[in-house]
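A single chain, nothing else alongside it, follows as structure tokens in the form predicted on its own.
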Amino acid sequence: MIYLDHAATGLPRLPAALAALADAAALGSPGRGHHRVAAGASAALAEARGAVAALAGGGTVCFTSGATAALNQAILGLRPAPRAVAVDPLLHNAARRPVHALGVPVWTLPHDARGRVDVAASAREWPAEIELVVVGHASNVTGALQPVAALAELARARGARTVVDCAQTAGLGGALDVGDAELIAFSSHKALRAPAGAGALVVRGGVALEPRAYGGTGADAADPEMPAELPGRLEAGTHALPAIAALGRAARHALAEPFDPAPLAAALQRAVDRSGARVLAAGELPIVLFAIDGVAPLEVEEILDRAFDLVVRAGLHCAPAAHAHLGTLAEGGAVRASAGAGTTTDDLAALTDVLTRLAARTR
């Protein structure tokens, strides 16, 4: 199999990763005790806790089940709550549901044809009523990086706080260059390569949040409001050890060994380009959003996965407001080929060969 859809899950799962999940899983719970058991549990929490922190560029890093619930926490539960919210113009469903929860208004940030937000114009245009920013830090359609260190400097000079939505760039180039954005989220199972099931949200700059779930955290149990103190006051109940043990080590890897995902975007656009396919998106990440004139989309996705043993992945990725901005809605999307860390040449030759022979048998 030709798996060309890591931008939804990497693959193969990092092996370092899957010994820290094998390591823990034989561990107790931590904070559940001051015994030997709880106390090596609540070491390997630590060490996880220091390596996503590490990744993130610093700050209180609060566990998750993933980059959805951390984006929820942190746009739902911000206090006090935001009287108007800026987004970018390709957000994902996890960011774009939750601010539409707030029932404010929402701003769409002046951006250029590519969906990329104009600070420029951002400054000149904005409102005063914005008091949140919500921003991907990639497109999960476009591949396409937005000027977030820009944008949260912008947002902190005109009084606004800035959520990141990192999960398309976690594990790619090393720490994260967010600027001084005080709430990132990501998850552990895209360019981590790490099993689904952990995230992070990590918190900076004394922003205030009201849980978004209630429960034991293993202190405090007098009392009945949940802790003051992050991360505790984020994280009621036990921890899924295994996973965040499995994004700890993996966020290691990603520090100790970086990737570039330049080369890979520039080769993989290459691939389809070649192909005789219509490249409708590409950007600084490995993505490539395509169709082929005369087959839907859905019916590429199946021939690709059926008669070549390539996958790539059809539809609107939970980004529609991406597929507006391209003027690909109405068609039920488009196809997206996005590679990782495990693609090969061959991988990409394999995709040139398949995609030329469908497109020709279109003509």
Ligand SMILES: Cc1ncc(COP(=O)(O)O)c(C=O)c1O
Second form
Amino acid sequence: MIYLDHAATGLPRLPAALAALADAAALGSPGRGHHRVAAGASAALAEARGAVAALAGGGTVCFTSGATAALNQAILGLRPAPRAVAVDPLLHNAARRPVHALGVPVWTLPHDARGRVDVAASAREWPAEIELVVVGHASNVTGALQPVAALAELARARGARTVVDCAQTAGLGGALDVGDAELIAFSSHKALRAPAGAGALVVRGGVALEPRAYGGTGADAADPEMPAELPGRLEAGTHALPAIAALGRAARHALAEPFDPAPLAAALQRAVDRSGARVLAAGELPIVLFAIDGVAPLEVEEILDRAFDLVVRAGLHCAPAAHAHLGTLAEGGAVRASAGAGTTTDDLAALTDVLTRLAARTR
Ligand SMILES: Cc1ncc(COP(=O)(O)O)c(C=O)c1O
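Condition change, the form predicted on its own to the form predicted together with this ligand:
So here's everything in the complex, that chain up top.
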């Protein structure tokens, strides 16, 4: 099988992350007691927290079940709730739906034809009531990076906080570069290639958040309130230590051996370009959105899977805003090929070959 759906989940999993998962599965619960079993688990948790903080470029790491949980906590946990929110035009539903749930006015930041935010135009047109910016570091549909550092600087100058969805970029290019953004969300299972089940909300600049879940933390048990301090304030209940330890190990790997996505992004784009497929979007990440004229997107996915043993993903990719921007919403989206660290030149040659054959059938 040739797997080209790395933007959904990174496979094969990193062996070191799987080893960390197995090791931590034998441990107890962090912070639950003062005995040696709890202490061993706490040490593993602290080790993962340090690695994830380094990957994020600093901040307090609050572990979650994934990027979705982290984004919900960040967007819905701010007090007072923001009066209005600015978003990029390509947001994934993991960010878009919690923004919608706030029930406040949403302003789409000015952007170019690729959906890249225009920071200068944003500065000129900035509505005074914006108190929160929610932006994807890179789109899972177009692979395009947003200018998050400049945007976070602008937001801070205008008194707004910035939440960055780094689901697609964590694990690429070493430490995350999101400037002074206060809230950073990502998960274990994409470019980091750790198993699903863990994620992080990294909090910077002293932002206070109301918890989305209440419960035991192993400390201050007599107090009916959640602890005032992070990360305990946002980490109710027993930690998913195996998944967290795997995330930590993957973060260390990503820092020790940074993976530069640029050559792979260019190679993937060339592979699709050379076939008869029509490229709809391609960016800095190894993600290419395409169409084969005359074949519905879901049919392309099914044919490639069943007849050619090649896995891509069709549809809306949980990001209808991106497809609306690209004009592919009405036809049910498009086909996405996304490559990862394990993708070979043979895989990409096979993609070109298969797409060429499929496109030829429809002529
Ligand atoms: C851009 C983006 N944001 C958020 C998510 C959600 O991540 P998770 O599956 O960890 O909740 C995804 C994954 O589908 C994504 O691609």
